[in-house]
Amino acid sequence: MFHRESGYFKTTYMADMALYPLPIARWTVGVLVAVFLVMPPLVTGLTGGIAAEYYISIVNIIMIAVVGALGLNILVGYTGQISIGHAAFMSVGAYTAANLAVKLDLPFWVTLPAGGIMAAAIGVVVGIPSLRIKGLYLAIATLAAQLIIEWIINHVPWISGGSQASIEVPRPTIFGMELRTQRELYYFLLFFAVIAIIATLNIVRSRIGRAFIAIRDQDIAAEIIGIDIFRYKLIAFAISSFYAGVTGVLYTYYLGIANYENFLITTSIDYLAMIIIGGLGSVLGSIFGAIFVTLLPIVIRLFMESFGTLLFTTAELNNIIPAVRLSAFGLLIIVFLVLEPEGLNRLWRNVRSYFRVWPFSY
């Protein structure tokens, strides 16, 4: 038997509300922190130069996606507000940081929160209709925001930097050292991913988080018991958009360029897929979803390149792989909604519950 929760007794409210109340949870987190700290040198030692950079780059993209998925899950999973404009708020943060970094030569520790704050301000404006509309109508409103923001970025030169809507951004600098390699960027992104996870865990178990959940479960009942649903919906939009803005800034610094093509409607759909497949209303589900959706296209590409040549030519494969990727996303969303609405997080809970009572059957 791994452990028994009944063997640990809490004598204070603070102990009961601890982030990791069980010893095994604290040990697991400690082990994971140690693994992530030594991962880059370990991968470099096992695989060597170029291959190591590639594998670390995949982890870097996953960590950026985790931040964005957490933000969207706060809005959709915890508050029950549908949004199809997450990528638009990412673009707001990206272009805000890019302009501040290029035109005013500000460091990342100024541009990053500035990008998040600007995205949060736009998110509050977009969230105003949420008092009167919900469900499909709110989804259409956020879709409209996505299209409007895309149009503004493309047609306002002082925002987008010209006809290509691209702004090259210098890499972040820490203590005079410019972060260039994937290994250096890894620790930079790991810091913000950990901060985002801890912040989300604390938000959802706070008074604000409980209000979000009450609104999601039954907004009319929440209003009857004294929750200002309009205020908390706006707070949810602001927090979610702040996360999205920070995600856009991290993408910008990671890629070295702010370009609207990285924040199209397909990106918003990718993030929706992350939280649906990972599990709505779950921090761990956001992490699982970000990992799954980021790795899925890579696995599909490797599979098609290995076995697709038996049926198709190389030129045909280049056209087929994107279609297979989109079809796989759509199929997986349907499968999880029908068979396991709580996503990968529910599957993990089932495994965890089994080992909690093993070898007994109850």
Contents of the next structure:
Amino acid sequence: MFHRESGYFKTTYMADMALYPLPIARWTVGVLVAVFLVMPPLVTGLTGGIAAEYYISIVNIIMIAVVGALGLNILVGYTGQISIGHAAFMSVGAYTAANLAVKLDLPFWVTLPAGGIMAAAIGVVVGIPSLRIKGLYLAIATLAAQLIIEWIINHVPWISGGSQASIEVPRPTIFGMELRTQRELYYFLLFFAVIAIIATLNIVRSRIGRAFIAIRDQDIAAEIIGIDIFRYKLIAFAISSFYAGVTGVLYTYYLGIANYENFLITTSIDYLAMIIIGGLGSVLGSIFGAIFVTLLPIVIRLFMESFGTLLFTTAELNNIIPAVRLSAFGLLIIVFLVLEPEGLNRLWRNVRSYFRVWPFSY
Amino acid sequence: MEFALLLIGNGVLIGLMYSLIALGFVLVYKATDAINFAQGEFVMLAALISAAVIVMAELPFWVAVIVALAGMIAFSFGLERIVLRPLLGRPIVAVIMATIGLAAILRGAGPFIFGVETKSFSLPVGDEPIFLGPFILQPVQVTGAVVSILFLAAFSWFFLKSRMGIAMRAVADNQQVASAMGINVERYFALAWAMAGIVSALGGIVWGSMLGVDVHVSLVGLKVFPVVILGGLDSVIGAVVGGLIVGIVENLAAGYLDPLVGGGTKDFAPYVLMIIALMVRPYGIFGKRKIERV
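Please give the other form, namely the form predicted together with its partner chain, since only the form predicted on its own has been shown so far.
Full complex below, order starting with the chain above.
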């Protein structure tokens, strides 16, 4: 946010490592939390029941995406290990939770961590080759993991629940209250999104996070200064796929159904796009990226439905919109990579540092 | 036994056709260290162009070949210039994501420009299967295999004997030293991409005539990774051997395992094989082992 930091001097290590370096940061976070808390009633008041349900559902998807993007950013942005198979870890979490919820009738506060832990375990297995192979090879290995996990879920009825490889899950209940509407789910998801954000902020400034960054910047040098690379790479895979698993569980509860079609390779690419567009190695960037990539198809559809009718008929539009969406998506990835490699986070920092000394030039 | 031979025969032909596509990937990786995750989409684009020439413009087959070749060369030149050159020296995830983005653009824009319906055209070779001992061979596949062999031989000669090929190997080996020796590195990067374009154009015509042309042709690109990992990322001969292995294994798996597990092993088996290869020999059968220095 736009704050002046003159007059604040860090004289202790505690102050240097503080989560909020300036008092105003605490205020900003407080205001943001307040805004998010009053959003559903506010939106309902402004737009009325059904429209509000739709808007809140978009915010809900964004919050789920934030969790996944943070997890992937820990692996790719902070540790420098590539994963093109993250959606597969999400599906592991989703099916674990769905099976536990349906077969053993467990509540969400058991299935959610269980889904995360299961995904973390699978993630570690996939991460084991990362000791020997890196870069492109690791990318292809995770791609293979994506395809193999997809295939297994699809072909083992015991996991996938048989018909259409989908399992219906009961709605989550808190204190005996069943969360049915989007507005009720909103607080449920907000809680986990906030926890994910705080946890990530704390992980990356801890010993583990610093080890991750050292491995990313120069792995051999990191090993020489005493970082156990193999262990920390596996930890990165475990944490990252735990996030992915939780994302899968949240998405399953959000939809009310676990289906592998929501976790295909295209989803993996969506999440990679989020962290690249948002900014690699940045918590704020992951959030920006999740918002951007989630809103992009919605904006394109709105745009095409309002202006596309000037050029095409409605029937044609139904074919054109997915094509335009895919192309715009790819184009944005390339534009960001070529022109602004540090992503939206960098743009935001530029704006901020401009206003920091405004109205003076420096 | 006859069933196995039949499967192997088909596997060899399909495998050689995979090699052709994998070759595009290998050429680019060998010379520029860039990874092309859009190889399947390159093939799709070439198939769409040739289908447009043959089906929509109703021109003869050889015109389609020329147009597809010219189009793909121009396309890959432009791509190298606009997208990949600015990414030189950036982390590997940047190049991977750029080509994934490119793949998305092509998959979106291809049907948008050329229409979503499946177009089919056939090679001028007839479609009577050839019976050869225990083998039953489709002429399309035989043609594809022959084209692959010709090109693989031509590229092997190019890299071993020709002046340009030797310069390209020098670029691949060490860019700085190569440019100190007076080799224009950027020109050879462009050349490598153009060669990938040529290979993709032929791959597109062959695969397009076999599968019918729509977005799904790009799925062939998913087979490229097992092929190149098995053979070695920077080896032309590796692409051939890897292609043959993948072609044979997936056919055998489809023939023997599909009835047991209910289908889909064709897409699954090559990746299992690839995982094993990554664990045991990550640089592939013919790949060059990289020594790392700090």
